[in-house]
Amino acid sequence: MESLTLDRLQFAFTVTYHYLFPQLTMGLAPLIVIFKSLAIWKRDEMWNEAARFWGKIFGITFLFGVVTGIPMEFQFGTNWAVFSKYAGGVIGQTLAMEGTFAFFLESSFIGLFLFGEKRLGQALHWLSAFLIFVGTWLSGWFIIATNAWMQHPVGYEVAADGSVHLTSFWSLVLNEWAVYQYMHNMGGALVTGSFAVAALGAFYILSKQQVEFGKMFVKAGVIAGCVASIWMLFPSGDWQGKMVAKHQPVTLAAMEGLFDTTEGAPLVLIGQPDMEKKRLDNAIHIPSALSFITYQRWDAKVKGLNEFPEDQHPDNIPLLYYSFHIMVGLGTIFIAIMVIAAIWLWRGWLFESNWLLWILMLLFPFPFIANTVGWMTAELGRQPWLVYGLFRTEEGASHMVSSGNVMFTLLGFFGMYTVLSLLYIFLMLRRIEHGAEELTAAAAPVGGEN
């Protein structure tokens, strides 16, 4: 296997594994603030216990996110040194700010939240939870801004040596692509966090452990999950789709399996792209829907893949197509389930409906899959460019790192991350088990308010 392929595989593996943890922490952070706010507002110790409980899960997950994030930073200087030399004058700004501001804000206040409640009092303890949320979501912003510049480069100039330099900091951090991608990404993280809360609540109810807390978790998770799931379809998904149509039309064609330019283009529900015959087999579609969704006209022209030179096509169109449709399919299922659960909750049926509680519990891993294929869609769609329209992927890999070295380290990552996975699962199971023992039915007023 050639070195470039291994470089891409290694980074794809490390970043995919790493993002399993931040998406959960970014999703849990606003929910912890809500739990803490309810504790103070209602003077209800049970919501305080809920905030502490999920704060500990947040802390463990945050630690694993830090550990798995470090190798990616080194890969910029090893496997992708040519790219770092080319674009470091731009993306170095946001990556440095993520580490200097957001990460330290997040890591500092998680310690205060977990261990400083008695000394801080309720008001300052709430503030520490809020600052964790700010740090977590600010960290996401800087990372999204970095990726958005690679998707839609703005605010730069090309230097005499061929590298790019930043000309406008605000253009970088307020990139139009970054705004819409951030709203879509953070909605996806909230889906993960809310589904995790609802799933554990369903487990506690079904196992008859801490049933009252289970009901609290299910209620909070279903309400947040319903809102977040709908948000992912509209408006955030719609906005992000329009950005792709505007700035990466070849990517849109590949995502939809559209080979020929079409007026009144259909929206494909099911089909298999045939790259040899350049067509979509066994397609089931909604006539003219893609044109309307993209351009708000039923007869609008949507460019197909055959409109663009083949050297501008995404490298792996079938994988991009299937990733996009898995993401959309799972998102549709999430909306359906959460809307049903919200109606059942409103009617007072949910906690007695074991079949629906089982669905909520077993649904837990699927937001991770949906977020993963969502990022695959974004990154596969950008290919064959590292910086869209400016710098091709094949130009960015280091010539000093051999394929043997990349394979050796890739196998090492597989081994280490397998161990980390087992350790994380062990710690989570212990937290869930001991958490059931620690959670109490105390309804005493929250004391010590400042």
Second form
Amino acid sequence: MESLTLDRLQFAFTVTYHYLFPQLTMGLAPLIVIFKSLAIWKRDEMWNEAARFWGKIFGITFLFGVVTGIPMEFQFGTNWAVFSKYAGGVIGQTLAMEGTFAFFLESSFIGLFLFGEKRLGQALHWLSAFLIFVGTWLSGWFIIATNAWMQHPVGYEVAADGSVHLTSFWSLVLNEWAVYQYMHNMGGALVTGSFAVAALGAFYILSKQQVEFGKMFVKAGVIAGCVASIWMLFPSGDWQGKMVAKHQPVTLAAMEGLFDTTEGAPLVLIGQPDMEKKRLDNAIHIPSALSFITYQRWDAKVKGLNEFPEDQHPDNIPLLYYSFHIMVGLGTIFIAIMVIAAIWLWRGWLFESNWLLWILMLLFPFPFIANTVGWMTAELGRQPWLVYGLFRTEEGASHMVSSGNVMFTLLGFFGMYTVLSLLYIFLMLRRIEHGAEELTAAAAPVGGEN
Amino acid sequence: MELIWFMIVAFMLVCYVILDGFDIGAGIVHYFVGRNDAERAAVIRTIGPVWDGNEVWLLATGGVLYFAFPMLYASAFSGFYLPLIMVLWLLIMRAAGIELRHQLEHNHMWTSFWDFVFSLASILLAIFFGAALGNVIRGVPLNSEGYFFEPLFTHWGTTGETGILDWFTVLSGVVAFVALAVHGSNYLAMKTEDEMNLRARKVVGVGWYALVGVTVLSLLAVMYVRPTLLDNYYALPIGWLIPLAVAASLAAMKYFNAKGQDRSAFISSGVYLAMMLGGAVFGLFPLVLPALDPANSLTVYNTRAGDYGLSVALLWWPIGIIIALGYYTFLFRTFKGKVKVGEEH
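What would you give as the form predicted in complex with the partner chain, now that the form predicted on its own is on the page?
Now the full complex is given, and it begins with the chain already shown.
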């Protein structure tokens, strides 16, 4: 394989793997703050115990996020040297701000939150939880701002040596694209976090290990998960889609598998892009719906792929198309399940409805898939550009690093991350098992007092 | 402007080496200071709440280097491709060693395994970082476009077709190894009690002689490999204070170590690290990555970013660092005092 392909594969693999962890920590962080707040507000030690329990899961996940995140910053330089020289003056700013404003905050308070409760007291312990939440979400902002600049470059000029120089700090940091992408992305993280809380709660109820805490987790997870799932479709998904339609129309066409420019374009539910015949095979669609959701007119004209020169088409249209449709499909299923679960919870049927608890339990891997394919949609949709409209992906890789070296490190990452996965799964299973015992011990005196 | 950012990067690098240096150093002497499971658990607990923050300095320095000197970032990171990726793997292993050890506190095989991983990764990291600095001082085979690629090793010489490892860069690695071992022992002496404290002090006492030896050797080697490093010292004689401070910090460390003043000895080894790095940086300026063919060298002038970006960052950077120092103060105060053997978190 040529080295460009391997460089792309390595970045794609390491970033996809990395993001399995931050989406969970960013999703759990606000929930832990809520648990901690409930504990203090209601003077309820059960919620405090819930905060500690999820804090430990957060702590392990955070560690895996940190160690798999460091390679991301380094790889800009190691594998994408030409791109780094070209754009480092701009995107380096947001990456450096992430280190300075978010990482120092997170790394200082994670230790305080996990090990400092006795020394700090309840108020400062709450503050630690809150600051970790702020830190993780700030970190998310700077990464989204970096990605947003690559999706929709603003606030720059091209200098004499061909590289880009920053000309407006606030355009970079408050890029319009970043605002919508952030809202959509953080909603996605909240989906992952809340579904995980609900799933573990369902497991505890179904396995009768720890029913009291199980109910608390399911309740919190379902309420947060219901809000977050709906938020992903509307308004945040809708906004995100409009940004793509406005700034990356060729990407929109590829996502929808729309080859010919159409008035009253249909919204495709199922179908397969046929790249040879340039059409969508066996499509099932809703007539005119794409035109409507994009432009609010049933007969609006949506540009198809054929309208654009082929050298501007995303280089893997089928994968982009499938990623997008899997994301939307899963998102729709999430809303359906969570709305039902919320109604059942409200009516008081949920904890007796084993079938629904089973569904909630088995649902937890799917938000990870949805977030992953969502990012694949964003990144494959950006192709063939590294910086949209300015700098092509094929120009960006390091010249001096041979494909053999990249193959070696890619295989190394495969191996290293396989080991990390095994460790993570082992530690999580252990935590879930021991967690139930610890929670039981914590629940006993509280139950006695009531 | 480039001068200011050069100094900022140097400052952050020094902070990184002093801070992560002590927890890497603790890893190097892990088995010497911690003789049994409970003691090794105590070693880990001395760095437990702070190592992650220390490592953030590496990321933050990397980020600043990236936007302030993008060409340097591109060239150095791609040129040192293999060793850098290995550093990443070592950082992953070390973090796992520190944080996973206490997950199964009572399983002896589990803790032994992670002790070993933690210590080995710390040792290798110290040597890699030292060798990296050695490469920068020696110079690398940059082409006219400012890029290079080096094999891991070639003929172990410092001229011609060089490799990442040669006698000089290996020597630099050894200096880093000894220096961080002593620095880490000073930290452990400060943070532990009784027998562990005495053992850590003893490592410093013995290590000190090795440190003086390799320091002198490395200074001689630098003058042989890159004699032009002294040009800045002749041009700006105030720079000679730096080698003086190196000598003074070494003397102070010995004095405080003998007197049992661990905190002052720790500060001395911190000053030593700062001055060694500062001395190298002072001598190199304005070079940031010297080439074996001097015409291709990367300097602060030909690697820097645009004016606007550098000036606007001068507004946010100090704010961020001041806030970060605030967190640090709070964190270190909360976990101040000695770690006791056998204590739970």
